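Given next, in structure tokens, is a single chain: the form predicted on its own.
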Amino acid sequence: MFIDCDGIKLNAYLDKPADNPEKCPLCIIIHGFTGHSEERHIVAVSETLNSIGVATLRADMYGHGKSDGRFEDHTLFKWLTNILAVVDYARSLDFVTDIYMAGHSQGGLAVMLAAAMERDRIKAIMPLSPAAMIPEIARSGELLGLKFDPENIPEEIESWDGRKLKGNYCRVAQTIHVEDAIEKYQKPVLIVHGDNDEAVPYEYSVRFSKMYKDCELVTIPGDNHCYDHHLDMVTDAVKEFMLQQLR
């Protein structure tokens, strides 16, 4: 199905628990940079939540998956606008009681930022390998391994899969301060991160987890960015955290 966001169609998947309850909580799940909602680790988290009575709403963000927009035009601001539209859609569903959010990599960062905006509506969040360092390194003049003058941003940069990304992505990222979002969100947080992450250094999650008022950090030993070795440990952490919230 599609969710409308100011004329942009966002591809989405709504999955309910097998017993199809009349009422249940729902968790919005956001993929990462260059990712989509049908990736192995995204689906695994969704299925785990469904198994404990939580509906899930996986949404492809602007320029990703099957949603509208060109990859090179996407920015974190566009993603945040998308997430606000997805939250509004979730709130319109008659069966939904409470709303949670999870996100992987850039999706984890986006969820951290969106939760600050929707702090009265989102009961808890689960950033998975969150790329929360993006604004900081963009301000220092680095992104996707490319170093640049942060006061003279290049017209475009290239991602690891060869796709181009316009300089506006950097311009937007430089204005974002993750610490401000963390301060505003006082509800429970679960951060999951592999300590052998090749894309987002594990140390960032250690640092940011200490800034939250109520945060649990689960370390996946020896695992990489997309949990190719111990995905079961990730889903176990998600399951245990959510069961705590549902008690």
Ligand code: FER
Contents of the next structure:
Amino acid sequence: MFIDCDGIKLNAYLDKPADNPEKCPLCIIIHGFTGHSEERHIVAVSETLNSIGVATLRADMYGHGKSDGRFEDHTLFKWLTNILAVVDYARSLDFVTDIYMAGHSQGGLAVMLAAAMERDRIKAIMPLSPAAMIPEIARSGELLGLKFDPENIPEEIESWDGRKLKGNYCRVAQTIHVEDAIEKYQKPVLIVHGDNDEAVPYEYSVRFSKMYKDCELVTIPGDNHCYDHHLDMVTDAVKEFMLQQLR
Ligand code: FER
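Let me have the form predicted in complex with the ligand next, following on from the form predicted on its own.
Below is the whole assembly, all chains and molecules, this chain first.
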């Protein structure tokens, strides 16, 4: 299934709870940088939500998974425009009651930013190991562990997997102020983060979680960026938080 975003086709997966209720809430789920909607941790979160009566809408973002666009051309602005289109699509579905959002890493950051824009429509959010430090490190002249002059942005940055990322990614990231988005979104937030994360340091979630008005931080002890050790603890945290919201 595809969701149109101004002529860009976004590959998406809509999954309803097994008993196929007439009406139910829906949670949008967004993958991370270089990721996609069929990753193990994304599917696990989706299946957990389906098991407690919540439909899910997993969408591949611009330049990722089976969506249109080239990886090297993706920016946070494009992802945010994508998420606005995904929310509009979710709102157009007759069976949907309340809408929630979850996102992993760069998808977690994108969800934090989009939730501020859609604060009247999104009932709660779950940023998982959110890469919320990207804008500030981009301003200081660092991305993907590579250092550069923040006033003379390189044409290209090489990603972990050897793929190139254009400088526009950095130009966009430098303009974003996560603190403003955090202040704007005053509804419930669950942040989940492994304290041995090799890609996004856990300490950022300690800091950002304190800035939200209503945020719970669940720490996954010893776990890494994609929860290779305790994915069950991640899905338990998601389940418990969502059951609280549904009460
Ligand atoms: C970075 C650190 C983490 C970065 C991106 C990420 C583009 C995103 C990780 C993810 O989404 O899994 O420096 O720069």
